[in-house]
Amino acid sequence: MSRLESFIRRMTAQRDILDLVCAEVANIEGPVLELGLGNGRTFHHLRERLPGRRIVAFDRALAAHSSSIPEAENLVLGEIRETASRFIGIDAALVHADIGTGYEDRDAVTSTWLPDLTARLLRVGGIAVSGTPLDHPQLQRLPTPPSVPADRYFICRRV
């Protein structure tokens, strides 16, 4: 599969899953955390799907389109592992993590800390959506929509 086809599949899976979970997240108290702002596409999508909801976006550096940048108080720059750790206990309704690199060695390192961080950011009953697996005893894996290929994107609930 070409990298373009892979990107399209990933973006389609991300959209389908976020559309599915936003209906539920709308009824869960707490902010939304976007781990990996990137160019801001997902932030912009979440802002449209969850109007009025506080969305805090994290990234190493600001590279988002000007229409997709959160307010200064909701933009946290620096190493995500460190900056997001300062938000442990915020009881997020949704944590979306799109910080995979496509390099197995780098993503393996992320997998050593992302699941625990995600569990500690979420409120009980909150939802996590990630492009990388979130294997953790407090995160129960949920089924993805039929349109999403197996192991392309992951949904979990904090138990």
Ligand code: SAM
Second form
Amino acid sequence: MSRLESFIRRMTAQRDILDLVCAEVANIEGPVLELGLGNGRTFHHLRERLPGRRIVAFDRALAAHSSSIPEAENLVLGEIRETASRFIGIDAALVHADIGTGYEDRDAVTSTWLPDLTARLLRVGGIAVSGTPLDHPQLQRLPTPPSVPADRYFICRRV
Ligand code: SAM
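Having displayed the form predicted alone, please output the structure of the form predicted together with S-adenosylmethionine (SAM).
Following is the full complex, with the preceding chain placed first.
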């Protein structure tokens, strides 16, 4: 498969998963945390699907399109491992982590800290969506939609 085809599949999977979980998150109280604002495409999608919900976005640096920049109080710049730790206890309804690199060694490092941080950010019953695995005793894996290739995306519920 070409990288272009792989990219299209990844974006389609991301959209389908966010649509699936947003229907449920609409009934769960708490803010949404967007780990990895990037260009802001998924932030923009979440804002459309969850109107009025507080969405706090994190990244090393601001590189989002001007249409997709959160309010200053909801934009947190720096290394997510440190910055998001300050939000532990916020009882998020949804944590969306899009910080995979496609490099196995780098993503393996992310997997050493992201699952525990995610579990601590979510309220019980809250949902996590991630492009890298979220192996953690308090994160129960949920099925992905049929359109999503196996082990491409991970959906979990905080138990
Ligand atoms: N979901 C975004 C969108 O739809 O436009 C794309 C996110 S992009 C794939 C990943 C982003 O996460 C990059 O902007 C990168 O700077 C940021 N990132 C990755 N790892 C990070 C880390 N450990 N701390 C802070 N930012 C990180």
